[in-house]
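This document starts with one chain, in the form predicted alone, laid out as structure tokens.
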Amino acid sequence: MKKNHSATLTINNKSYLLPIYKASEGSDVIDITKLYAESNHFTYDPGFTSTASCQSNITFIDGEKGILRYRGYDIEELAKKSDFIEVTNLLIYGDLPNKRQLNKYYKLISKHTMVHEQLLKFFNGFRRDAHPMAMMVGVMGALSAFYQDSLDINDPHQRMTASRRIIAKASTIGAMAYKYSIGQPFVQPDNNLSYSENFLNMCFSVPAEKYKISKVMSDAMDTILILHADHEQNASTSTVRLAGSSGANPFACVAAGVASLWGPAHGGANQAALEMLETIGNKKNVPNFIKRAKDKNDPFRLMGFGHRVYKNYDPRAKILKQTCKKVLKHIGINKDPVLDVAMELEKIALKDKYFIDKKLYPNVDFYSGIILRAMGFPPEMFTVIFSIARSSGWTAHWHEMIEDPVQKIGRPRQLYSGNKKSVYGKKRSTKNTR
């Protein structure tokens, strides 16, 4: 880290000099690592919204300008020119591979698409109506019991092998969770197909008839996977890093990330956005729901608008808007009522003073749910697909965290507001009125 200048913090008339480190792009950071030792004070930052937890070279976001880059490459360019495996290679290794390197990486990933036969029995222990994410969490964590030759986090070769297994098997496990939930037999991976084609085939093919893989659909899936591959230090990525900081094995760390992603405020937002659009039902109902959204006393909330980081149009939403139109045209839905509602909401949001003042622009969840529904996925699978995509970013961050010489075990502190020292037995003689 390059020291730029310093900040002075004064507490009770005593000043403390805090180094400021310059970012290659974006916000600089104030180093407070020695603040507690020197001043006996912690900083207070619920949600860590003003805290940089690490130094990273992977993803850059400028929320004000609506910029998202992986390793310096604009997301728009990657979505147009790359596929998911090439982007995964970029995230993990640091730059785009040449043709020979990419072909080798395809083979290294496809080598691990199958799962251990005993893992198939895990699914029989789940209820058929269990959420696919519950299966995803359990089976991903269970990989550590079957692939013990890639658990040594101090061995670079084992670390890379574990990462490839996680990325390759994530789509297989996700497809198995889907098949189990609808009562269909599992479909084995086909290494002659691309990553996206293989996932669609495992989800939608059946033994009774051949499944024709549409290029429009596989391209759309590739786009969704690329756009969701990484997003800086979000809740699930931070969870993976925090779990990894303890020395936990990579399968356990990624399972923790899956669990974090499951939350409706994180990975479950695209499901919530689609359910909201279906609740509105028709674009003629949009004005009434807009009115309800503005009413502080009404519990209704517009999902798919605004973002914790972006204060401009989410660049991923722009890409998915076009993808959404292609997919709906391909399957013959020229006038989809849900898309009509989405378009009407977007038009109002970009002009309405309420949305503009609050910077509530459509985000990636706004369109991804519509696309996935058009592909044939139920809402319960949306977050599973998100987790398959994010396996790429999670493993990249896990590698970076392991190799960071200044990384320590995560140990946030707190502002204690409980009782002071209590004396045991002092109140035991009084009558308990509870």
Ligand code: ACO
Second form
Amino acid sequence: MKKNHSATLTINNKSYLLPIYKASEGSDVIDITKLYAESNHFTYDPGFTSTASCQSNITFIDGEKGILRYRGYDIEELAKKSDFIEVTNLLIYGDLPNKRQLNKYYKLISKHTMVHEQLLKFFNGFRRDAHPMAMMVGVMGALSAFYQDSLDINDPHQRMTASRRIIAKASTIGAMAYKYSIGQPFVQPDNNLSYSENFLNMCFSVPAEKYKISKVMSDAMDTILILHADHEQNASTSTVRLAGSSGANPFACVAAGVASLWGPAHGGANQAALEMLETIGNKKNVPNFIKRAKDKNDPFRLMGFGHRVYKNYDPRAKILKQTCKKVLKHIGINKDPVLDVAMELEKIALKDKYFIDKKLYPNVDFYSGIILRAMGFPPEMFTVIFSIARSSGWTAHWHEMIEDPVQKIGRPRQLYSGNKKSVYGKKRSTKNTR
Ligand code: ACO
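What about the form predicted in complex with this ligand, after the form predicted alone?
Below: every chain and molecule of the assembly, starting with the one above.
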């Protein structure tokens, strides 16, 4: 790390010199690794709003300017010129592959699209009405039991095999979760198709009727996957890194990432956003829901609005808004109550002082839900699709973490505010409130 200058922190009249490291772009960091040893103080930062948990070369975000880059390439350019598999290669290997490298990589990934026959039986243990994300968490973790020849995290070859397996099988497992939940037979992957075409085919093809893959739909799916592939140290990626820091195997770590992504404040927001649009139901109800979102005493939030990092606009949302228009035009939807509500909500929120002052803009989940619904996916599948895309980012970060020489087990500390030493059986001032 390149040392830039230093910061001085004074606690009880004693000063501590803290090195500052220079970022290649974005904010520099103050190194506090020795602070506890030297001063007996921890730093306090719930939600990590001011804390860099690692050094990373993968993704750069400038939330103020609305910039997102994978390995230095603007997301707009990648969405236009690349495909999802090339982007996964870029994330994992660090640079765009040449034609020969890319062809070899396509083959390597497609070699892993099938899943072990025994794994199919694993699905039968789930209830048919289980949320597909529950299946995704369980089956992703179960890969550790099926692919034991790629669990040694100290072997670079096994690490690479595991990451290819994760990327290739994520879409097969996601499609299987969908098919299982609707009671249809699983559709095997077809390696003559692109990653996105194959995923759509595995979801919508049935033995009685072949699914006709439209280019508009597969391009839209590819764009969604590219835009969701990575997003630096978000909750699920940090979860993967934290799980991996203990030496856990990659399938278990990625399963932890899927679990973290499921929450409505993170990847689950796309399902929540669409359900919210359906609840609003009609354009004329929008002002009432805007009023509720602004009311401090009402827990209601506009799902699909706001972002921890993007404070001007979400560049992914800008791209998806265009994709959304193309998809709706392709299937001839220009009058749809949910779409009407979405457009009205966007229009009013973008003009409303509350949302402007708090820098709350539609995020990527606002548009992805509308597109996925138009493709024929139920809302429960939205986060599954997000997790298929993000599996590539998670594996890239997992590799980077394992290869980082300063990597150690993640172990945050705390500000303890509980009881001091107590005598068992003696009445205390605090009560058990659970
Ligand atoms: N609707 C109404 N008010 C909101 C919203 C919203 N969607 N988001 C934030 N606010 C308000 C908060 O009430 C808060 O107001 P206050 O300062 O008066 O207390 C202020 O804006 C800041 O909100 P925080 O929750 O502190 O902001 P944070 O950066 O922690 O949260 C988050 C970001 C979680 C994304 C939040 O905006 C949210 O809950 N949005 C809805 C869920 C969503 O769409 N998540 C998807 C994120 S994108 C992704 O994961 C791919």
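Residue numbers count along the first chain shown, from 1. What you see is a predicted model, and the numbers here were worked out from it, not measured in a lab. Only the largest set of C-alpha atoms that superpose within 1.5 Å between the two forms is called the rigid core.
Once the rigid core is overlaid between the two forms, M343 counts among the residues whose Cα shifts by 2 Å or more.
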